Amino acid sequence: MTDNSFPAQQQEPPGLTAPMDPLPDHGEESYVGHDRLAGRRALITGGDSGIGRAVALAYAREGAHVAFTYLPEEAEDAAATSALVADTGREAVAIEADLRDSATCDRVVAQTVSELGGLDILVNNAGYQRARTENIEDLTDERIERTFTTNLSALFWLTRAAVKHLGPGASIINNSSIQAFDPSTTLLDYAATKAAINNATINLAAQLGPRGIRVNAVAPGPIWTPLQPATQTPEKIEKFGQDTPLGRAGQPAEVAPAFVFLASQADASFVSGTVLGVTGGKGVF
C-alpha cells in the first residue's frame, strides 16, 4: 500500500463515516473561520457526511447558522454534524428528508426559514450514485429515476421554493462533479445529471442575476467520502484518486473552502455563473 492508497473496504449504500479507514478529514482540526458568513443562514442538502459535513462545519465556523438534510439511515452521521455545528455556537437544524418529491423539498425550505428566521445560502449538495454499470442495458428504470430525481429534479424543486426567501446578496451553490467534464462510461446516469447541473447553474445565474442572487457550482474530483466504499469495489478503493495529477484523492476539508468563497458576498460578489473545479488537477473546461 502506498502513502496515497486506501485499505480495501466496502460498505452497504449509502455508507457511513465511522467505519471508514482512514476517517475523512472534514476540517475538524484545521478549518479556521474569519467571519466571512457572519449572521447568514444556510441550507445544505446531504449535510450529514462527506463534502456536505465539511461545508456545514466551515459555514458554522465562518459565522453562519446551518440547516441540513439527511436520510433516515444517515441519522448517526447527522448527529455528528449537528454536534460539530453546535460546538461553534451556531444554530444547527437537522432535517430528515428524502428529496425525491417536490412537497418534501417545499417542507425542507419552509422548516429552514421557520427555524433559522430566513435563508441566505442554498447548497444543493445531496446526490445519488450507485455501483458502476458497464452497459446501458443494465440501468434499471428505478435507478434512472432515482438518480435523476435526487440529483436534478430536487435541485429545481429546492431552488424554486427557496428563491422567494432569497434577497440581494444571496447565493445558490450546486454540487457538480468532474464527471460532468470527463465522464466515466460506467457512471452514465450520474455523469449526465452533473452535466445538466452545470447547464442549470449558468442558466439560473442569468435568470436570477437581476435579483441580486448569485448562482455557481463546485465540481469536485475524487474525494474521500462514504460514497466511495458504498459504491466501489475494494480493489478500486485501494487505488482511489491516484489517477489525478496530484496523485491522490482529496479530502472533504479541501473542497469546503470553495463553497465558502462562493457563498461570501465580500469575496465573490461578482462571481456568478461559474463552475469551480476542485479536482487535484483534472481539467474542468
Contents of the next structure:
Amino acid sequence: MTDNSFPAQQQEPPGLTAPMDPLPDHGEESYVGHDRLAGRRALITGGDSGIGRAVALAYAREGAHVAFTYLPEEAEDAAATSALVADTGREAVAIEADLRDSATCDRVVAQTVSELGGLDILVNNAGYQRARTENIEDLTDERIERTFTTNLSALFWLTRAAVKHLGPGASIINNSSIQAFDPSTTLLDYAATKAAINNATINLAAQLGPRGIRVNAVAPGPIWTPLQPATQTPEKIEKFGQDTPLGRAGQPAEVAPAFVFLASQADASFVSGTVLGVTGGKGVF
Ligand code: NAD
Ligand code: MG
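Starting from the form predicted on its own shown above, please give the structure in the form predicted together with ligand NAD.
Next comes the full complex, and the chain you just saw is listed first.
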C-alpha cells in the first residue's frame, strides 16, 4: 500500500462510514466557519455520510440550520451527522426518507419547512450508482429505474416542492460528477444521470433567475465516501483516485467548501447556472 492507495474492501449498498478504512475526513477537525450562512435554513439529501455529511458540518459551522435525509439502513450515520451539527448549536433535523417517489419528496420539504421555519438552500446530494456492469444487456430494469429515479426524478420532485418556499437569495445546488464529462463504461446509467443534472442545472437557473434563486452544480471527482466500497470492486478501491492529475482521491472535506461558496449570497450572488468541478485536476467542460 502507498499513501495514495486504499486497502481492498467492500460493503453492501448503501454503505456505512464506520467500516471504512481509513475513515473519511468530513472536516471535523479542520473546517472553520465564518458566518457565511448565518441563520440560513438548508435541506441536504443524503446528509448522513460522505459529501453530504461534510456539507452539513460546514453549513452548520457557517451558521446554518440543517435538515438532511437518510435511508433506513443509515440510522447510525444519520446520528453522527446530527451530533456534528448539534455541536455547533444549530438545529439538526434528520429525516428518514427513500426519495424514490414524489410524495416522499413533498413530505421531506414540508417537514423541513415546518421544523426549520422555512428553506433557503436545497442541496440535491443523494445519489445511487452501481459499477461492475460492462454491457448494456446486463442493466436490469430495476437498476435503470433505481439510478434514474434516485439521481434525477427525486431532484425534480424535491426542487418542485422546494421552490415555493425559496425567496430571492436562495440557492439550489445539485451534486453532479466528473462522470458527466468523462464517463466510465461501467457507469453507463449513472453517468447519463449526471450529464442530465448539469443540463437541468442550467435550465433551472434560467427559469428561477427572475425570482432571485440561483441554481448551480458541483462536479466532484473521486471522493472517499461509503458509496465507493459499496459499489466498486475491491480491486478498483485499491487504486481509487490514482488516475487524477493530483494522483489521489479527494476527501469529503475537500468538496464541502464548493457547496458553501455556491450557497453563500455574500460570495456567489452572481454565480448561477454553472458547474463547479472539484476533481483533482480533470476538466469539467
Ligand atoms: P454517500 O454514500 O455518502 O452518499 C450518498 C447518499 O445518497 C447516501 O448516504 C444515501 O442517504 C443517499 N441515497 C441513495 N439512494 C437514496 C434513495 N433512494 N433515497 C434517499 N437517499 C438515497 O456517497 P457520496 O459519494 O457522498 O455521494 C453523494 C453524492 O455525490 C452522490 O450524488 C454521488 O453521485 C456524488 N458524487 C460522488 C463522488 C464520489 O467519488 N464519492 C463523485 C462524484 C459525485
Ligand atoms: Mg450514507
